[in-house]
Amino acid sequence: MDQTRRRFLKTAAMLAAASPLSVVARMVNDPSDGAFTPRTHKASVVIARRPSVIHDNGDIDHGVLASMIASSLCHMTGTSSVAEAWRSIVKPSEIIGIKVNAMGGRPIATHQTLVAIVARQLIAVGVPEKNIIIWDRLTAELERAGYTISRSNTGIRCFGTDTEYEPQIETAGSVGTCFSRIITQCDALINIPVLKDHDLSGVSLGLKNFYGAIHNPNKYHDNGCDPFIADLNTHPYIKQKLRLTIIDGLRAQYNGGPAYKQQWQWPYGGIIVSRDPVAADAVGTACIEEKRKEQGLPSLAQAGRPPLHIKTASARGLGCDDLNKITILRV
């Protein structure tokens, strides 16, 4: 049994009772949370906070965890457990690409903990361990982001592209690239980044996380990486497999990004989940520009990097980045 094996197996059992797959959402309305106000349209985003989530030492809290993203998918798909949740997200047979962000190092990259409860939920409604695929750009980072590496055709996969790319150049809008070998052979999708800011494009969450998925990444910097993110996503091997994001806003940081900044990181204690990429960003940029104005900084645009791309992602059909016409629930 490999490493990756046995420590998943670890977590499963660490969360075996925390997580009934029985777990049905409930509402709770958090005035004091944000200035977001449900409404009636297509989009809709979940948000899930919970402050007993992150214990004092830093360590998250398993159970609680899953009960959050129960809540949310439960809310989100609108059935009773989640279970149904997922049934109605992916399939058992397909090969399930789980997209992180490591290449901040531990302290701003995406959650293990977050991760493997994601994975439990799928390996439980059917989805086998071999079909799970958790990666990013180099296996280095994710090493150094604290994740175990395993290749083994038995258990779940977790490693870098590193070099291996797709040999023929695909073009999206004004993106030329060669896509990742892994984000090809996935059938579907799950995006978990890291809620935090970026120096160039504003914010760095769902949509820009994919630039983990293309070799030239450094091409596509200009304008404040507009419209280059919005057109790499209009891709058909994210914009057709994506299934969902979760944002981990467990830790964010509203400042200094994309890169690790003790300073100006806080405990949201919370996910952003949808199936509408370009919401989920949008609520994101909204949640991160709300800290900012509570620590006396300027918004993002004030301080010459607005988040264009997730308006541009919007024009070119990916989603709605209208707050005036998201739903967004809290639970």
Given for the second form:
Amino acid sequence: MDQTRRRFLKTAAMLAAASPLSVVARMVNDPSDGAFTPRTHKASVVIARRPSVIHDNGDIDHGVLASMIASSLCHMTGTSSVAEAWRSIVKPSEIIGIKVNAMGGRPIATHQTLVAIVARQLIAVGVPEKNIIIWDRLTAELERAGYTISRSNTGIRCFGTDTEYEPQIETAGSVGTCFSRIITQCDALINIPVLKDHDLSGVSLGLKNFYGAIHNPNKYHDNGCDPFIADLNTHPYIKQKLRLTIIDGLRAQYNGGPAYKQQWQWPYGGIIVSRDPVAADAVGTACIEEKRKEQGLPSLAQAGRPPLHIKTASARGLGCDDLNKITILRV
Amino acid sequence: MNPDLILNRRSFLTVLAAGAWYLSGIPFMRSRSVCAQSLPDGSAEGLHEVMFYRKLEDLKIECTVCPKKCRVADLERGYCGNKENRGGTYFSLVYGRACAVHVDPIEKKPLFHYLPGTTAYSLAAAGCNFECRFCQNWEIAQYRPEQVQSINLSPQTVVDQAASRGSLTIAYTYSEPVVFYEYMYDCARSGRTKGIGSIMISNGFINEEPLVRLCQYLTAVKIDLKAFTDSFYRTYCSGELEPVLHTLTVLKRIGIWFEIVVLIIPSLNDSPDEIRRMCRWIAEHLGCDIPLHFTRFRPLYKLTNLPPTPVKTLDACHRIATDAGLRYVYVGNVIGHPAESTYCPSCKRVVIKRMGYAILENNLKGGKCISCGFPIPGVWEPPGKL
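Could you please show the structure of the form predicted in complex with the partner chain, as a counterpart to the form predicted alone just displayed?
Time for the whole complex; same chain goes first.
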């Protein structure tokens, strides 16, 4: 076959463009302007707490929580309105995945009210409903946590990855895995984990929450999940798409996690918000440590499960874990 | 041309038929995205409690079926991904849920000294206690049960189907049966009541107590010895060597028939020194009559940067093993290789001639070479009923 050099290069370029790898390559070379990078953003974390956010009967006060989110975002972004804040975080044209944590069932899952408020605020700035996907590992777990499942193309979608993983293995440091097809199809991610303790990794906050995005998390529990959690978060599917972490601390758990243990849950009544996923986890961990101390429990390190992954994530350049260098705003 | 490779018309057709059988024998459920059945929900209803574990404080448990000894908190799973702690009780999520089922020639396992020319009703459930970077069946072994398509198949149904398809044996294979221990145990026990044997195709990473208890119902075992260095086990399999060697010695002590397979991977476990040490260990601790299969690696899963094993490397391994005194040494995944066949150690004649999974000649009678009467070790008669 007679093939000229020009024709060969043209064919090669077309093949490269059609390759699945090229998607990753484009993401790496052209990071979305909304993604957090430690070089361009100073680590800041906003903590919003209102005792009144939880009614005596246990219900969440929608209005109070909405104002907590709005206030947090405005302080974090330096904007004067929640709409302006969201516009600095996402674009209306993007497909936005809201990653929740549903594995422990309704008492310890990400609150639906919190997720609903975030979704409404996104819609208010022009994000089409169909561009919002609320997701976790399994549809059944979302249902058990009280979420209403929808795969409709007209409204907000909510479902689990279930069997829908990408067929090819992706590597991120020590982690080799198949990612959820939800995460690969989203343009932007908003991570809403729960403020809770974890039996192996010390805490299960924002960084750990992405174990719900891979097919084989059980392979990465050795050594307190370190360096696996950090490595996973370095993958472009997460690193380049993650725009915001909101740790749901309305009801938090300081021991016995990740499953729900009533005796160790407490009404923290707050949210922890940051664009720096490492800083968010560092501050969340400090909250749990403080509560453990107050309750006379050993620190996580003394309990044999220091959250090593947070320091490792910092070392990987994912954010700041040094509480002395993080600007913490309490609103 | 190698005279061992010359085929007559009948042999050619036999091999062709066996090849077609093999190709059709790709486990029927490899796709992950078809329609996974949902697992039983958060309750314990419909689940089968794990046989080997102990309860710890705060609803935690420690699994004791394999040397990983996973400590698992409430609602979490062990390394295998197919067992879950629900409120302090550890449950198998794959009991009675087969993700791959097929009838295979026994030679495919491979077991060469076990009922040659018969079939094994072969099944798997999702999960593994290793993560070999070269995993051949990673689409079921490295996935969680809810991520693969499965069918409900009770132990009794497994036995009935094996019998109706004329299989003398049930094989627990494709993934790692140690992690679906309870399912395997009950199938094997039911099978033996009907005169159907059971073979475990395993990495050998199992604790002694469950192994001994299981072996009362098994009729043979094949162990994948991944390498002969602990560093290989830790780096490429997330496992350890010593417990596997212990399993081999326990099998020897029990007296159950077993064979060993070593997948030779270029540059990783193929050094003559390592192979020599391995063969000497086998000869010393297990005896010279244990069949040893050296099989050819093909790049898969996470180990795709290495070439297939050169045949000359396999030949070298074969020579080393023979020099170490091992009598039954085979080369696998190289169709037409002379070392696919079994030779009589006494008269050197072929006692079982193989080509791929096909048996071309069987010159055994009553387990002895028909030429010289030398007894060839193995299982040559179907098991009786227990």
